[in-house]
Amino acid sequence: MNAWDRALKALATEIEPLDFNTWIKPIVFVGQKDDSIHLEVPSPTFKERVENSFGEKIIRALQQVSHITNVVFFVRIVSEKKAPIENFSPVSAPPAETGLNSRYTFDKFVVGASNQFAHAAAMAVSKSPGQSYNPLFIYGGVGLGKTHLLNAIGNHIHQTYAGLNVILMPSVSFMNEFINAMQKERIPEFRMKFRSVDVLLIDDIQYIAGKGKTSQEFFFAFNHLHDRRKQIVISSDSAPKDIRDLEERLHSRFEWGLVADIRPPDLETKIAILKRKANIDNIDLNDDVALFVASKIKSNIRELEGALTRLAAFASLKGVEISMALTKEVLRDFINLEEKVITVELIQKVVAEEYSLRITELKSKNNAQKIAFPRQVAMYISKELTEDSLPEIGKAFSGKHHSTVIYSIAKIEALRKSDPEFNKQINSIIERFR
């Protein structure tokens, strides 16, 4: 057993299971040479990373267990035509119908701080499938564009490198398939579809949750294509862990790879992302009139977008241009112009949404972490949004006493202060109600 191997036994004790998962496991042993030890990283973005991130924790761990004192990262060289030939075993006769939606494609994606990260992941998948991030698991809300960027993977790579085998769907129809497949009796046909694919794109993979066989059935898929270096891209509105009734051994395999969030978007990445659509649609959008339905439509992309097609429909109707009095009629009965009430009803149903949970479970008794946290969260933001005292709150959550009321502000507070991802979180939240 090498020095590294000694290491890596030390470093899963120290370092957190999701970032020894991404970071650490993908390090690769070169070799070692007097002091110092030789290891390969997928790209120059995972070096910086992990020296920046892990550095010093690899540095003593490597000194618990041998004499080196110095590491030396190498990335690692890929010969992108080479890459497909080396790394796939592509089918001879690729299916004619791979699921994919051209018009997703990465020119089409507004990137802003809300999708950053994962935009960054997909863009490298998709340009060395099988190789960095695998899987590559990405989650967020409603409309965000998870969907958007499966296909944008899905396109780049089916367009570089020709005779690989990408198949994109939703969850549901691998389950649909599946149940025709039992009734008619063609499992190994089913089985031998989802198993010779080289790129497998699962969308909405929630849907799968408590499905007993069919959860098996994808979780069997699953490692046959991940043992043979194929690439997997799934999407879900949660985080593994977060994923109800998911079977554990799903849950720990989806974080083997890479897990990137999707967050609502910022009010500038709101405007880009209108700019980008009317120039592609050659819809004449000013500025005034893009601010203001941006700033009105807070839930997701994809409203953002249905807005602006109904605008240029009723525009192009009428034969006009689109301007803000037309805005404000033809969208009244889509967005709300009035300024919104806020109440800890409202704050209770937008932060259950956040967290996937039911309005119930919120206002429940049910002190688990996954229900306690949220709850604190909707308590915070209460006192933060409305006029209602302490124990009226408290109240509004099966009567809880003032006084837990005010240890979940504090906590809350304290958490924003020293977690910049999670103060980002709550900025997310609180947006929605202005």
Ligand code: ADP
Given for the second form:
Amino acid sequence: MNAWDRALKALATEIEPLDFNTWIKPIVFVGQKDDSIHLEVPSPTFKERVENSFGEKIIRALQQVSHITNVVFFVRIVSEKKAPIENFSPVSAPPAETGLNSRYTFDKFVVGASNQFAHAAAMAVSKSPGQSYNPLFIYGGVGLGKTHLLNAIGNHIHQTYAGLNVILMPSVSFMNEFINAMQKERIPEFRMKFRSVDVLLIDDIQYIAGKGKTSQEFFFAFNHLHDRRKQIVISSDSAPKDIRDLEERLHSRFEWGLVADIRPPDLETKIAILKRKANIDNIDLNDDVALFVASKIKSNIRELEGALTRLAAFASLKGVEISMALTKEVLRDFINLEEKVITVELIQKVVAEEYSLRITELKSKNNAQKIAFPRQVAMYISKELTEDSLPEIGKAFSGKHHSTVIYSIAKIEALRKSDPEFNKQINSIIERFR
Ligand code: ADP
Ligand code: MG
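Return one more block: the form predicted together with this ligand, after the form predicted alone shown previously.
Below, the chain from earlier opens the complete complex, with every other chain and molecule after it.
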């Protein structure tokens, strides 16, 4: 007979039969370690009620029959998916222990060509967790909406499936909790926590790549959950194959389900995001300003939002509308900052794209006309937009002599004067850096 069974006898005499049947009987003994006992309860609310109303009695009963001084309650793993609740309302904020941010929902996520794949996959996973793509692996650059999507999945599941245990955490927190558990010799509790999860959302997995024990622990948790068809969603700054130091076994598991990328947003999506945000925050934003801001901020959506917040703050401080003039004034620093990072490499990239060449071709010694001409354009733009000297520019194009650079610049300058169409094209390339 285990300590819990013995304690039950004492509790039965202390607690009214109705309460005993409702709140004590459903508790299941899981295990015991040193002076701690692990008990399983059916739901988070149940747990709260038992702890508050009967916690002390339970401890006392246990102390009478054993040397146990600590009770740890776990919420039961749900084996069968509960049906979604129809017309669920009101929308409640997710509890803190889920790690979810209720601000990030699907309805606030603007879908465009750059993120529609990841968005569709995220929706599919939220509708039937553990049953469509598992794991779902979402990757993309900074500020492109990965954390937003992970939260949207978590919030949606939390609201539509009662009793599913959802946890979202950055991989760094997983690591910290694990290290903490090791130091306090509480690894069993740590494992119990992650293994009783129904939906595990881990943000920025790249940070635990190569972190020996932590990534091994994550590997165990992953296997445990995946075997039980629990939904796993992972985000990262790059594709599994490109994460540095990632163990092969994790790499291959990350590709078991679906890998979806988020690319930098196109202009239309950026404008839509600005408008949506302006709408939510009650900011008056006209089309010209939206277009201007969207075209100035290159890709990071966080910066896009930052620019809008800043604009709104200035306008309200000055008590004026958000005009084009105000926008240019307020965002000057923002934009100048971006301009400072124009490099020859960046110019090579843009020009290569414009002429459908590879960067390596542009930088090669190949003098075929279809490569040599774009190369001259790239040299010319490098002179216009960077502080680099002619020899430095030459060097960036597989060590061209600076006289070659001078010749290229003169040629493009002349052509701009004589050919308006060409001049327009060069202007539009240069415009992309402004
Ligand atoms: P990441 O985790 O990829 O670095 P975040 O999810 O933190 O990026 O997104 C940065 C900011 O941009 C957040 O405030 C987020 O709400 C917003 N954001 C990103 N993508 C979108 C989108 N498609 N629609 C609306 N807002 C977005
Ligand atoms: Mg993020």
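Worth saying up front: this structure is predicted, and the values here are computed from it rather than measured. Rigid core: the largest C-alpha set superposing within 1.5 Å between the two forms. Numbering follows the first chain given and starts at 1.
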Task: Did S171 shift 2 Å or more between the two forms, C-alpha, core superposed - done: no
- [ ] Classify R244 as shifted (yes) or not shifted (no) between the two forms, where shifted means its C-alpha moves by 2 Å or more with the rigid core superposed.
- [x] no
Task: Core fit, then Q159 C-alpha moves 2 Å or more between the two forms - done: no
